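Shown next as C-alpha cells: one chain only, the form predicted on its own.
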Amino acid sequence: MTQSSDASFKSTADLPDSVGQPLGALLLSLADNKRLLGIRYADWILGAPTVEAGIACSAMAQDEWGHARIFYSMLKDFGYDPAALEHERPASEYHNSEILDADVSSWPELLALNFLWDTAISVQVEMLVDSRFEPIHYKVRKLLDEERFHFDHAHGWISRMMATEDARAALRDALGAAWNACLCWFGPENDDVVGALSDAGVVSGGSETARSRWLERVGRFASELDLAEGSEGAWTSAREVDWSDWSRERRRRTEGGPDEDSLARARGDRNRSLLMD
C-alpha cells in the first residue's frame, strides 16, 4: 500500500517493513519496564516513609500495570502471543533496564526510578503523541494524563530531602547509579533503529531529541548532584555515557533479566492457575 509522505498508518498492515520491527521492540520495551515498574512501586506501598508516600506508590504501581497491559495487548499486531509475552518467557527475553532487575533497597534509589527512570519512559511515551500510527497516538495521551502525577510525586520528595546533606547524599548515589542507564535508554547517537520510527513519523524526533527532552526535565536537580551542567533549556550530562555491553535490541545492558523472584511476579507464576486472559 503506497502512503503519502504525511498520511496515517492505521493499522500495522500500513507500516513499512522497516519500521514494524523496530516499533514492536520499542512497545515490549515500554510494557516490561511499566511491568517492573510498577512491582518496585508496590513493593513500598508498606515502606513509605509517610501513609501517604505508600498510598502513591499504590496508585503508580496500578498506574504502570494498565499501562503495560495496553502495550502488551498491541503487540499481538506485530506478530507476539500477548499471554506468553506476559507469563512464559524467561529473563534473557525480557526488555526492561537493569535498573529494574532487582529489589529496590532504600526510598532514594526508589525516589531514582521515580524520577528519573519513570520520566525517562514518560519521554518516549511523549515521542509517540502525535505518531502516523493511529493506534497508538489514540492511547497514549491517557497514559500521559496518568504520569504527570508520577512526576510531581518525585519531584516534592526530592525537593524535601535536598534540605539535608545526609538525604542529598543518598539521593546523590542512588540517582548517580541510574543515570547512565537512563542517558542509554533512547539510544546512541544517530541510531538506525530509532531514526527509522522518526524518518517514518512514528515517533516525533530521534534519540537525541529524547535524551535533551528528558535532561530538560531533570537537569535542575541532577545539577545540583554533579550530574548535570548547564542551564535552564540547555542541560547536558555531566557523565560521558558508556555504551560498553548496552544491547539495542534489548535497549539495556546485554547481559542479564529480571532476578528469580521479580521473573516470577512479572509472570505472575504464583497465581498462574487463575490466569483467566
Given for the second form:
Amino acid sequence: MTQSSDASFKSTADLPDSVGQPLGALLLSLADNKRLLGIRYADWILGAPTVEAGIACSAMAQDEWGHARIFYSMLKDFGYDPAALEHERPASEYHNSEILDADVSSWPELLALNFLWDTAISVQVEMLVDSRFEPIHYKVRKLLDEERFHFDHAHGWISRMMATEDARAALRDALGAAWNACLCWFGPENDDVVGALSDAGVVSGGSETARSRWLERVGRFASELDLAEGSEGAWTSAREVDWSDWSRERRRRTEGGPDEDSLARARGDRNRSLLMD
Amino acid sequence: MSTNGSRTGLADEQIYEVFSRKDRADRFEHIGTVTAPNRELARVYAWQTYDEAKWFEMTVAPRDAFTAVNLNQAPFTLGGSPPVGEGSVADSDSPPGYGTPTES
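Structure of the form predicted together with the partner chain (previous: the form predicted on its own):
Up next: the whole complex, starting with the chain shown before.
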C-alpha cells in the first residue's frame, strides 16, 4: 500500500472514477486472459505426455475458469454487464494476450504459457493482495493458493526438460515466442492504467515493479535459454521490449483476438440454449 | 510392472505413494499413487489428482523409500504373498522389499 494513511475502499461505491475505471480495465484483462488460458490448458487434457500431466491440465483449466468467473462477476460493480462480457462480445473486444488467440501445437508451447504467462498474471494478481480496495482481498488470496501449483507444475516440467538438448531447444523456441508478449503485458513505464492504480494504492507497484517481480520468478530458467541475463534477484530481459503494435486499451497486440473456435468456447456458444442466468 | 517407467515408458519416472489426512487429529491414510519424474511434479500431481476432499495435509514419498517388514515384496502392491520365511520367495537372493513388485 503506497498511501497507508488513507482509508481503504470498502466497496466499489467508494472508488473515485479515476480508480474505478482503470481497476475495471485491469480486472477485465485478468478475466479474459484466465478464460482463454483455461481453454489452452483444456486442449491438453487428453494429449499431455502422461496421464498425470493431463489431470494437471484439467485441474489448471478448472482453476482458470473459476478465477475468470470471479473477475467477470466482480465487473458487475464496475458498470459492466457480466453476462454480455462472458457470452456476447466479438473477438475484437477481448483483452486476452495474442499468445492465447489460438491453440498451441506442442507441449513446450503449453509449458511456455504455463510458466511465463500464467506466472505473469499471478504476479499482477499478487499486487492486489494488500490493495486499498478491500473486497478483492479474500478472492485473490484463495486464487493465489491454487496458482502455486500451476507454477510448480511448469517449474517441475521445465527442470526435467532442461536436462536434454532436444527438449531444451524446443523450450528455447517456445519460451522465446511468448517472451515479448509477457514483458509487454505489465504495461509501458508510463502505463496509465497501472500507474493510476499504483498511485491510489490499489495495486502495490507500477508496471516496472511488476515486470521485475515476474523476471525474479522466471529469470533463472530464462537466462539458461538466453532470454534473460543478470543474476538471482536482479534479472533483466536479454531482449529489448518491442512495443510496436501494442494496444494500451486491450493490453495486447492491437490486431486480432481469439480465433473462431476459441471464441465460441470462451463465450460458451454451444451451451447458449442452456443458459439460466 | 516395474517401479520405473511403468506407465509412460519414460525412464526418469517413478511411482510416488500419496498419503493424506482431513484433520490434524486424523492419522495419515494411503490414498493412492502418482507417477512423476521428480518430487516437485509428484507434489503437484498428487494434489491435483486426489482432490476429492479438503485435505488438512498431504504428503508423497517415492515407493522405493519403503521397505517391506513382514511380506517378501515391495509394499503397496495388490495381492498377497507369503510372509518372509514361509514361501519359496523368501529363499531367493533378493532381500525383502527391494524386488520388482509381483505381477497381479
